[in-house]
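For reference, the chain that follows is the form predicted on its own, supplied as C-alpha cells.
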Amino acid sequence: MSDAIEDFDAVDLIRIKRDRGELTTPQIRWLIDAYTRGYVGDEQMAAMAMAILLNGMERREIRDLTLAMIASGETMSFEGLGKPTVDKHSTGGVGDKITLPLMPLVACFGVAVPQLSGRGLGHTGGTLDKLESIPGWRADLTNEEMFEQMRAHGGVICAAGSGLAPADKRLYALRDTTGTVEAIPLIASSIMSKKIAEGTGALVLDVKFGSGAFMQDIDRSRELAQTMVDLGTDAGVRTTALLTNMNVPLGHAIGNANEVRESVEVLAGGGPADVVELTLALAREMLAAVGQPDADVEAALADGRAMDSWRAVIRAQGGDPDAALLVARETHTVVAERDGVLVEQRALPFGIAAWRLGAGRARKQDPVLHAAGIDLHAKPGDAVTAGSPLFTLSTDDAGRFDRALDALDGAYRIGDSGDPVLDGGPLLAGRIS
C-alpha cells in the first residue's frame, strides 16, 4: 500500500456506497488504513457505515474490508506448537457460558485451543467477566503465556491483545454510537478480521437468533453465518457454523458467578441438559474441523478428563479452582400465581434485567457485580404449582430489584397443560459450512 494518504477522497468513496456502487479494492484498503491513521474521520466513516448498513457489499468488498482490517495490525502464528487449533466464536445471547464448559473439554483431546474472548456489554455477558469471578483468575495474558499454556494444557481463554485488527476496535466503539451494528458485512468483518488475525487452524461459528440473539431473525442469522464461513474459507482457515436458538436463556444461571458455577456442573457430568447438549454439539464439530470425527466427548465429561482440564487451565491463569464464588448479598424469588405450565420465557428481557441488576454494564468502563444475575427454577414445558419458584434475583443492591422487574413485566407466561410452548422449536437449527 502506497504511504501517500491523498490517493483517495473519503467523500468520492462514501457516495460511492451511497449509490449502491461497488468499492474496489485499493479504495478499501485506502478507506481503512486511512481511518486506522485518523486521516479519514469518525463523522466519515459513520457515514460510510451507514452507507454499508442500507446497501450492502458484495462478498469480495466484504472480503477486501476483512483482509484491510487484519493488515491494521499484527497477526499471530500457531504453526510451531506441533498440535492443530481450533476456536470457537458465538455471537452471544443469554445465559451463553458455553466457552467455559467447551475449551477444556475439546483440549482433552490433544488440540490447540486459542479462545481470546471479551467482555460484556448491554444484555450478552462476556466470557472474561464470568471467569473474573473466580478468585486469583486473570484475562491479560503475553502471547509467550499463552503460547506456553497451550503448549502444557492444550487450551486457553484470555483477553485479545490491543495489537489485532485495531481498525475493527475503532469501527466497533463506532457502529455501537450510529446506529450501524446491525449491518452483515460490518459484523462479519468484524468477528473474522480477529479470528484470521489470530491464526487458529479451524474455526467453528455459533451463530444465534430469537428474543435474546444479537440477530432475532433466523434468515439474517443465516445469512451471517454463511458470510462469515465464506470469509474463513477465502481466507484458508476451515470455518463451519451452526444456527442455535436464542429465543429461551440458555441453561438455568444468568450472570457472571453463577454461570461459572453451571459451567462446573457440566464439567462434573450434570448441568442443564440444553447446556450440554451445545457443549457437545461445538465440541464435535470442533474437533471434526481438526481430523477426530469420531472423538467420544460424552465419555471425556463423564470420567473426569474435562474437569481436570478446567482446573487446569484456571490454575495456570492464576486462578483457585476450589475457591467459592461470590454470592449476593440480596435476593428477590418470583413465584407462580397459579398451577399450570410455562409456555413462554423470552430471553432479552431476562438478559436486561440480569443488566440492571449489575450483571452487565452500559459502557465498556463500568464495573460488573459478580455475584448479581437471575436463577431459573422453570423452563419453557415444565409444570408449575401456584407458589413455587420461577426465578431468583440476585445483587448487592436491593434498590435494582425494581427496575429488574420492570424489565421482565410480560416476559414470561403460564398456560394450561396442552398450550403450546412458544420456545422457538429446537436448540440446534442448521450447519452451514
Given for the second form:
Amino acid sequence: MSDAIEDFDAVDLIRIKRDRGELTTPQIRWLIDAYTRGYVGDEQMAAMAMAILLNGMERREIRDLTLAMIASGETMSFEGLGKPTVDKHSTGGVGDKITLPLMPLVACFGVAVPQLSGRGLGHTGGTLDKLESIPGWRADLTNEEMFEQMRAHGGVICAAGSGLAPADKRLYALRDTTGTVEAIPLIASSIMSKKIAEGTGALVLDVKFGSGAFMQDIDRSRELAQTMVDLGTDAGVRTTALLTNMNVPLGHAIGNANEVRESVEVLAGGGPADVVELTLALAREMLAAVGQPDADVEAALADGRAMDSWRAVIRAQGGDPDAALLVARETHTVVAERDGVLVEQRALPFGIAAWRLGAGRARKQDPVLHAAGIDLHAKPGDAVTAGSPLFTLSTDDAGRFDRALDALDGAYRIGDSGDPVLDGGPLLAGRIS
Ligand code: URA
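The form predicted in complex with uracil (URA), contrasted with the form predicted on its own above:
Below: every chain and molecule of the assembly, starting with the one above.
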C-alpha cells in the first residue's frame, strides 16, 4: 500500500458509489489508506460517506472497508495468555451499565475478558465515565498492564488505545458532523474494525433497538447485528448478537456513580430484574462462545465469586472498592400526580435529562459530573399512588434542573389499572449467529 496513492482518483470512486456501483477491493484499500495519510480530503470522504449511506454496500465491500480500517493501525493479540478471550460490545443505551457486573462475572470461569471501552458522548453513557466515579480507579493502562491484569484476574475494563483503527477515529468524527452516522455499513465496519484489531477470540454483541437506542427500529437493528456477526465470523472471531429492547431505561439508575452502585447490588446477588436478566443472558452467551455452554452463572452471582472478582479488578486498577461513591449536592424528586399505574417511561428523554444534569458530555473534552443522574423509583407496570416518588434528579448545580425537567415533559405517563404498558415488549428480542 505504501506506494499506492496514485492508483485511483477519489472523485472517480465517489462517482461509482453515487451511481450505485460496487467498489473493488484495491479501490477500498486505497481510499482508506489515502484518507489516513491526508491525500483524500475530508470533503471527499464526507461525499463518499453520504453515497454509502444512500446506496449501501455489498457484504464484500463492507468486509474490505473493515479490513482496510484495521490495517490503518496496530493489532493486538492475547494468544500468549493461555486462556480463551471473549469480549462484549453494546451499541449503547440509557442506564446500560451491564459491562460492570458482566466482566467480573465471566472472568470467574477461567476466561479472559478484554473490555476496551470508551467515554460517553451525547445521551448514552460511557463505561469509563461510570468507573471513574470510584476513587483512585484508572482507565489508562499500558498494553503490558492490561495483559498482566488479564493473566492475574481474568478481566480488564480500560480505555482503548489510540493505535487501534485510527482511520475509523477520523471517519467517525467526520460522520458525526455530516449526518452520516446512521449508515449500517459504516457503523458495522467502525465497531468491528476496533473489536477485530483488539484481538479477542470471541465477541458477543448487544445490539439495541427502541427509543433510547442508536436505531429505533428492530428490523434495522437486526440488519446491523447480522452485518456485524458476518464481519466477525469472516475475520475468524466467533461472533453472536443479542437484540435487546431499549425503549425503557435499564434498571433504576441512569448516570455514573449511581450506575456503579446499582452494578454492585447486582454483584451482591440483588439489583433490578432487567439488569440481572441481561447480565446473565450475555454471560451465558459469552461463555458458550468459549466452550462453556453449561456454566452456572447464577451461582457465581449468588455465592459472591463475581463480587470477589469485581473487587480484585477494581483494586488492580488503583480503585478502592470500599470507598464511598460521590453523592450530589442537589436533588429534586418528581412525584405521581394521581393513583394509577406507570404505563410509559421512555428511555431517550430520560437519557437526555441525565445528560443535561451533567452525567454526560456534549463535546469530547468536557468533564462529567460523576454524581449527576436520575434514580427511578417506579418502572412501567408498577402501581403508584398520588404523592409517591416517581424519580429523583441529582446534580451539583440546581440551575440544571429546569432543562432536565423540560426533556422529561411527556416522557412518562400514569394510566389506569388494565391499560396497556408501552414498554415495547420483552427485553430479549432475538439472537443472531
Ligand atoms: N460506535 C462506533 O464505534 N462506531 C459507530 O459508527 C457507531 C457507534
